[in-house]
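Heads up, the chain below is alone and in the form predicted alone; it's given as structure tokens.
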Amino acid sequence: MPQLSLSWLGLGPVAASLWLFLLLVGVSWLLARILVWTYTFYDIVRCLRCFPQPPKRNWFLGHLGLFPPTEEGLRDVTQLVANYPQGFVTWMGPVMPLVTLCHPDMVRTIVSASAAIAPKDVVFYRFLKPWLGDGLLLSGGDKWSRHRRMLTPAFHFNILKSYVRIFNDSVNIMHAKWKRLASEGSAHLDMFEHISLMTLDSLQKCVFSFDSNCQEKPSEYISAVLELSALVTKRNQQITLHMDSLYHLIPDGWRFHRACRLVHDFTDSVIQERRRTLPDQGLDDLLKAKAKVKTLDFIDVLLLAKDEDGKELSDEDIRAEADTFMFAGHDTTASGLAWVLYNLARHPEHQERCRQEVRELLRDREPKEIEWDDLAQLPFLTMCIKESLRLHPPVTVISRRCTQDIVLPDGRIIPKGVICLISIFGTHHSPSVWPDPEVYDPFRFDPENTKETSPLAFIPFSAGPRNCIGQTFAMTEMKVVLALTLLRFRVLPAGEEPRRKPELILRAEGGLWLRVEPLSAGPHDPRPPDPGSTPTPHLTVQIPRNKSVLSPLPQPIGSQQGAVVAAEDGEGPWWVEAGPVSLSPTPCLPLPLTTGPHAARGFF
């Protein structure tokens, strides 16, 4: 019987036998791995059969490309949520399932699980790692738990109180720029561009106590942060850029590493400078000095933080957390603010009610600035922000990888190793959770109307152990910025409806453009009535789109003695008068109007 010989390799019988043995072991190990994987995959497929799934493109591609990050893709998600209100499964290729949950009852099981059982899936965030390191966004396990405990004091309300003045200062700079642009005839503004710079300006002051004046002139650091965000988004969307070895060889990779180095150098220099002054000053002297300026910035809090064993954060840890806060804090807040301004531009009656609420609050105050105690005195403005975050959540989906089988309330099982997507957008747009989910209705968040609503029906900041640690910071900034913006400007739609674009955060294709009008003395600016005067009745008249009755300087379409009429043609409110100029409609109960041939409905 012929025997296998390896003599041609120069190996003797003993060596040949050893190599054959090793080859046999290797092949056996590989076959065993394949068998284990096959059995595990079969078990996963069996468990997932109880989840509905939309039709696939084919067996190989699965659902790849069916739900692109576009307006059409979001509409498809909305339809999927209507068809499968509890959740559904999709396949990224032939062997990678994703379980999407979009109902509070299903979401509860995942978000309430410990970070060890349902950690954040790194597949969707790994491109951020060279920039953000092991900050709260990307870390896991014991390191995440330790950092979370140490960072929590940084977001205590006593710390946040001092940031309100910074928010006022930053939005004042943005508004001065808007007024200058409006006076020059450039009143059409991309909200994302302007508000992102404003939030970065605020964050740089809150994190580093550094004023780069980035809203008025270019800043290397701010430009690097914006470039990094854009590069990560681009890489996430192009599968050809996913390989690290290839990405490092192309211009985008060079730009990414250059921007990373610039951001890291800036953060490191601030940390080192604080490290040098801390021993000289001592803790008590530092706190006294900070008390004088009434601001303890994020770097200060991180330098002073200690865990249960008295250990401090390393410089690398502090840099990771500071960079994470800069990244996660500016984009999400800018998205929330841009979309709430858009929603209020489309609903002038809600915008005006917010404005009157702010005016009443600041009536006898100069300068007109928001203070910490004012934030609780703006209930309707808060309702408008929340409804906008429901309709346009800055982060549309979050991912978790199940490290063990997770049993849902209805008995279905998400198998170990499967990635679970919590669709924030889907939950917020589910007709089984929210009646008329596509309608912007701030009164959903009236305290009387939320008593029967699940707390997990509204999760713009996620929920559970890994919820957003900075949500109070974000809400505080949004309230301050929105209140002062509506006090000083009327915000109007500009052009066509924006097309939503879910990237790392929810943006709009080509920017989110709105028109702003400064509310100073002028023919189109509201002025509060003189004390003691009889209030003028106000009517809002909506013109059907097919009625071409408006022009840039519209004529009154119907009036009553002493009434002010506001007309809207579907693209924006056109304010016309039948008496002294006053554009402060007070919405209340709808009633039919007969004051003009085109009147459709109105509000007193």
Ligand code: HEM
Second form
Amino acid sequence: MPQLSLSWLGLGPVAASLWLFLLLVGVSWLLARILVWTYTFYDIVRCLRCFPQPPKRNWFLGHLGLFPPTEEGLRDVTQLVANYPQGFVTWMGPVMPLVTLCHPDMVRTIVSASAAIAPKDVVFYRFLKPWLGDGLLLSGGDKWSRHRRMLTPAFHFNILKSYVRIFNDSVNIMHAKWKRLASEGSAHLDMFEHISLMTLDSLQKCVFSFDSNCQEKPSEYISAVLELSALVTKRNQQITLHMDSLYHLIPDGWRFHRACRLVHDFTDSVIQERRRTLPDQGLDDLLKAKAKVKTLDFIDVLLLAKDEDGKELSDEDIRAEADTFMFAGHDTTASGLAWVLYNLARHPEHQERCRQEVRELLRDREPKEIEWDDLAQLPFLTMCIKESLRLHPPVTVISRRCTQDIVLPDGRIIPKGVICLISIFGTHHSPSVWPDPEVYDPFRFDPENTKETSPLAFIPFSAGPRNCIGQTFAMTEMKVVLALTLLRFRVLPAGEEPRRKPELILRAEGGLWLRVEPLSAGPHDPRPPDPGSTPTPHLTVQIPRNKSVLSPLPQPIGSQQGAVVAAEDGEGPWWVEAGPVSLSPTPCLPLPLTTGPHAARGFF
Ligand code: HEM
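Could you drop in the structure for the form predicted in complex with the named molecule? We only have the form predicted alone so far.
Every component of the complex follows; first up is the chain already shown.
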């Protein structure tokens, strides 16, 4: 047998045997790793056999690409959830399983597990890291739990109360714009575009006390936040953009860096300015004085925050948290609001009932503003928002990585190392959790009807230790914006049905377009539809005052969808105004109609 010689490397026999030894150790280590990995993988596959699996594309690709982030993909998920009500396994390629859970009992086990046992899986969010740093959304371990404790007071209702004024102001600016656009005849609006700008405006005021007037004129900072969100979404979707070393060499990467720098510089300068203007009496006294006049913004609260040992947050920590609030708070709330307006446009009877509730609340008040104490006085409007968050949850899925075997209530085990997806969309659309899940029915959230419902059947803000810290902020803003919008505008569908698009948040392809019509300030809007401004004619039906008529509504024109809306208030009759109908292209010919017990008058 030929001798193994390493003399060509200039090594003597001793060195050669040393190299040989190292080589042997290396190969054995590698073999051992492969063995351990194979055994672990086999064990994972064995455990996961207990979970149903939809048909794969093939053994290599698994389910890759089967559920794209499109309308069709969401419909497939809805079907999967109907077929496998507890959850199912999918494979991203030959060796990466994902366990998707979509039933409250299963979801509970994961979301209530400690953050150490089921930490957040950052695969979904990793491209946000250079922008958001170690803020709450992305951090983990001790840092996260320390910061979570320190930041919780920032969302105390005493702090949130002072933001209600800001929400009123920001929505007033948006409405002034809508009125201008409507008077110019272009009241078809992409809700995402308008509302995102408004939620960013509010957040910039709440986080930094900074008014960039971004709803009226372009703002560098706000444009940078919007650009960063768009670039992260694009990078998530295109596998060719995933590698950091390549991304930084292409124009998208340069733009990302430029926008990141701009956003960080802005946040840093606010923090520095706040520290610089500290008067001699010190930070605490200044902030307490500010708190008294109700101008405490998030930066102030973060500067004040101390942990159990009296340790403050560093400037870098404060920047990460402030940037995180800007990101996590704007698109999510905008999505929630855009979809609730869409749902109310499709259900004019619910829209009108909300409007009556708001009018009743603000009847004797001038100017018409929503105050903190009003928020509990809008029960139906709150039900409408919740039902919309169920049907169109802004965050459709969240992920966790199991750091140890997790036993589900039925005894099945999710093995250590596996990534678990909590399908918020799936849970909300599961027929075994919500009967007729595709129907928009706010009465599901009538307190009378929720007694039997699991708290984990409705999880738009997630649940457990890593739930959304900003949920009360978001609900407050959504109530203020929706109440004032319905008071001032009628919202109508604008043509084709939108196609849902689940990106980082749930959007609509090409925007979510709705038609808005300004209403007069009075208790009801007596104007007939303007034939010139609308290609889709309206129907008006008069119904004697009778509250039970509002739901369900009569269907005076048979199969015409979304035709009827309740209207007039006061002591007079209820009016029911139709959404767009397409009986005839010729608008506004009064036509008597009879619908069961109700006399009706229509314009076709
Ligand atoms: C309708 C509006 C909102 C929805 C639907 C929503 C939803 C969520 C969800 C599902 C999570 C969990 C994410 C995960 O586990 O990966 C989350 C976390 C978070 N949200 Fe929200 N959110 C909304 C508004 C806000 C607002 C207004 C803020 C701040 C001003 C905010 C700040 C955060 C933060 C900081 C986290 C991370 C919490 C942690 O891990 O400790 N969110 N949100």
